[in-house]
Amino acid sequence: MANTDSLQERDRQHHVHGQTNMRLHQQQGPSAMVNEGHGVYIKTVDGRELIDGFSGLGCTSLGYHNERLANAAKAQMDLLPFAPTFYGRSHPKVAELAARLVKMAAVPMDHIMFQCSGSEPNDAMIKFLWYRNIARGEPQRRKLISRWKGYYGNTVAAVSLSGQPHMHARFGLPMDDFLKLSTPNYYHFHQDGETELEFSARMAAEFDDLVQATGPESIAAFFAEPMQSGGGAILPPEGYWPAMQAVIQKYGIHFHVDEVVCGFGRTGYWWGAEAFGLQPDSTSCAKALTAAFFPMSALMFKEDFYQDMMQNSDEVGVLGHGFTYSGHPVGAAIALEALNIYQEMDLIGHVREVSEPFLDGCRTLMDHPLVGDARGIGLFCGIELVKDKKTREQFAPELKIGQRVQDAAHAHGLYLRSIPPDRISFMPPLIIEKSEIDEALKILRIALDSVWQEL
C-alpha cells in the first residue's frame, strides 16, 4: 500500500466527494481515510481507532468484519455474480428475498421492486405515483408533499422531495409540484407555553391548510421518514403522527413511508412505522437491508397500486423503468443472510436492551452548558447545541459549534455527524454493547467540554 501522505494526496487531487466542501477538500485533503473496521470500530490509515457513532452513514447495522456476510457474498459470486432482472428474467435469491421482505412489512404489502441506493426507490415511487394516477384518469394528481429537513435522496426528483436547501442551491432545483411542511422539531419551534400535543395539532393544521390551498384533487402523496434522519435525528413529538395521519385519512392521500434509515431495528422495532403506529401505503428501505455490505434498496407497495401499474403496462407493452443492477444476486444473498443474523441474534431485543443506557446517557448530557436538548428512540438520538438554554438561542453559524464538537469527538476516538446549524446525530451500529456506549458517551462529553472551554 502507498504511504499515508501519498494516499491523502491522490484523494485530494482526483477524488470528488459528495456532501463535502470542495474548496476545503482541495486544500486539505480527506479529514480521515478509513482503512479497517471490526465490530463497532473503524481504523484510519494513520493508525487511529474510533468508535463509529454514526454507523457509516446510518447503515452499518452489524458493524464491520462480519464473516457470515462476507462468506454469503463470496459463495454467490462463485455461483452467479450477476443476473439482470429486466425482460422478465430472475434468479433464486431475488425471488426468495422478495417473498421474505413482503411478509416482514409493517403493514400488509404485496409487491416489491429492488434498486441500489436509498434514493432510487423514492425516485421510482414518484414516477409510479404519476404513472398510477394517469391509469386512474387523474393525471392532475402530481403534487408531492414532504417536510423541511426531510431527506429522501439525491436523484433529481428525490432531492426535490427532500427539504435540504443546500442540495437544491445552484442546481435549478427543486422541480415544480414539490411542496414542503414545517420540520416537527418541538424543541426549537414550539411557541412559549405550547405543549407537545398542541404543537403537533398545529403541524397537522398546517398540513390540512396546505392540502386545502393546493386542492386535494391535485395531491399525489405525502412522503415522510418515521423519524427524520438527515435533519439531525428529529424525534416526532407526542401526538404528531396521530394528528398527521388524521389529515392523510381525511383526504385519502397516498402515504409513502421512507424506512431507509429507520428500517431493520434502528428504532427498536423492525420498522419505524411500527415504532410510531404508521399505516403506509408504500415503503422504501435500504441501508441495513444488507448491513451496508452491498448497495441494495427496495420499494414495497400494495395490490391495488400494482393493478393500476399493470393497466399502463398493458397499454404501453412494458413497464418502462428499471436499473441494471436491480435485484443483484450478490446483494440479495447478503440481504437474506443479514436477515438471518438479525433474527438469530434477536437484534430487536438487543437494541431495546442497550437503548436504555444509550438514551439515558444522551439525556444526561443535557446538564452540559452546550446541550439544550437530547431525545431519541432505540439507537437513534439527536442532540441540540445552543448558546442559551433558557431562550433556545442558537450560536452564530460562522462559529460552527456542531462541527467543532464533531471534530473534537473524532480527535478523541468517536465518529459522529454534525448537522447544521448545530445538531449532533448519534446512531451507532446496532450490535454495540453497553461498555462501548459508555466509552462513546465519555468521549462525547470530553468533546463538549473541550469546545466549551474554547468558548
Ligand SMILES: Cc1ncc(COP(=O)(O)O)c(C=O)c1O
Second form
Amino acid sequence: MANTDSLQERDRQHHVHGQTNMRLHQQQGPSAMVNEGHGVYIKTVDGRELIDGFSGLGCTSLGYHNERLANAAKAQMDLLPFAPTFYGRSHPKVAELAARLVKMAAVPMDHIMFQCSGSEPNDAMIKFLWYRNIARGEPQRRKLISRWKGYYGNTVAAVSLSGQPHMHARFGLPMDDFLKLSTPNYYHFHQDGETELEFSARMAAEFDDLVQATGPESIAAFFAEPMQSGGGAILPPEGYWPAMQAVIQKYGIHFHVDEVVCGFGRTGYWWGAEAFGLQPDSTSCAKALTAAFFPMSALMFKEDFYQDMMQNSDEVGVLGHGFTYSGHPVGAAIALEALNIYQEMDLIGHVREVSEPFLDGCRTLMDHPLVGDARGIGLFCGIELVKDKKTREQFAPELKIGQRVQDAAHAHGLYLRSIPPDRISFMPPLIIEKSEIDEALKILRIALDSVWQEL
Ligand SMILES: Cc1ncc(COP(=O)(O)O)c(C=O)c1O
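Mind giving me the form predicted together with the named molecule, seeing as the form predicted on its own was just shown?
Following is the full complex, with the preceding chain placed first.
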C-alpha cells in the first residue's frame, strides 16, 4: 500500500504541473493522484474509483487497460526500442504507419511527418508554411488566422495560434502575425432572434473582413479544430463550416485542420473533417493515434505542398526540423495496433451506437436549473452552466460554478473537466458502454443538484 500522504507531499513540494494554479498546488497538493486504470475507470492511490468522463485529456480512446497495445509495446521494445528518423534513416513500423495514415486521411494526403506531442505538428506546420512560402517567392505570406477559444498547443508558435488568453498572459504572447476570429459559440454569442444560419453567416463575414483588412497576399493559413475542444467542446452551429469554407475558397487560403482531439472516432467519424464536411489542405493528429499509450503525433500534407518545400533542399540542404523521438518505433508499433483494434472492434459503429444515449442524456440535463445548453456530436459534448436560462446570463466568475460542479462530480465518482467560465466538457473513452454512460450521467446530475442546493 502506497504511503499516500508522503506521495502527495512530495508532489506538492517538487512537482510543477502544467495548466494548474501554482499557488493552489503549493498550498493544497495534487487534486487527485491516480495510479491505476481499467476500462473507463481510474483509481486513485487512496482507493477511490472514478469514471473518466474526460478520457484523460481527450486521449484514452481505448480506456486504461489493453493487453494488445501493451504486448505491441513490449514486442517492439524487445526488438528495437529506438531508431532515429533523421538523415533519411527509417525502420519498418514507421514506414508502415506512414503509408497507412496518409491513405486513411479524411481528404487524401501524400506525406506525413511524425512528432511527439499534439503541439508539435501544429508548430511544425507554421514553420513549414513559412518555409514553403519563401521557396515560392512569397516571403510576405506569414500571417496565421485561428479562433478565440481554440487550442493548438503550448510551444511558442502553437500557443500564439491558441485562443486561450491565460496561455498568453505574462508570457508576452501571442507573437506578431497571429490573428484571431470569434469562437463559434452560438449559444452565448448569438444576437436576439439570430438563427444559427445567420450567426454562421456573421462569423464568415468577420473572417472575410479580416482577410480583406489584412491583405489576402499576407495570409499563410487558417488553422481550426473541426469542433473546438479546449474551448469546452463547442459544436459548430448550422451552416458554420460551409460559410467559413466559402471564404477559404474565395481567397485560396491554406486550411490546416487540427484533428488532435477529433481524430480517430471522437465525433462518430474517423475524422472531425468528415463529420463536418471539411476540405483540409493539411492536418495534424495525436492523442488517440496511439490511444494515449505513447506520445506520438503526425502532420500530413499534400504533394503540391511537399514539392514546394522540397525546392529549399537545393539551396539549404537538409530540412532543418525534427525531434529525436519523431517516428519512435514503439509509438509506431502501438499506433499500428491501435488502428487494427479500431477497425476490428468497429470503433465508429460503436461510437455512433452509444452516442445516442450519451447525447440524449446530456440534453436531458437541460431540464436542470443550472444547465443552459448541452450540445455535441459522437462522444463529445459541451454543457453550459448559466445563472439565468432566459437571458443566458453567466454566474460571477468568483463563484466558480463550473469548478464546483467538476469537484462535486469527482466526489461522487466522475472525473470531468470544467472550462472557465462555466462550461463542462464531457468526452468519455470511446469504448464506454451504455450502462457506464447512464452511471456517469446519474453522477453528473447529482453533482449539479448539490451545487444548485448550495446556491
Ligand atoms: C485540439 C488540440 N490541438 C493540440 C493540442 C496540443 O496537444 P499536446 O498537449 O499533446 O501538445 C491539444 C491538447 O489538448 C488539443 O486539444
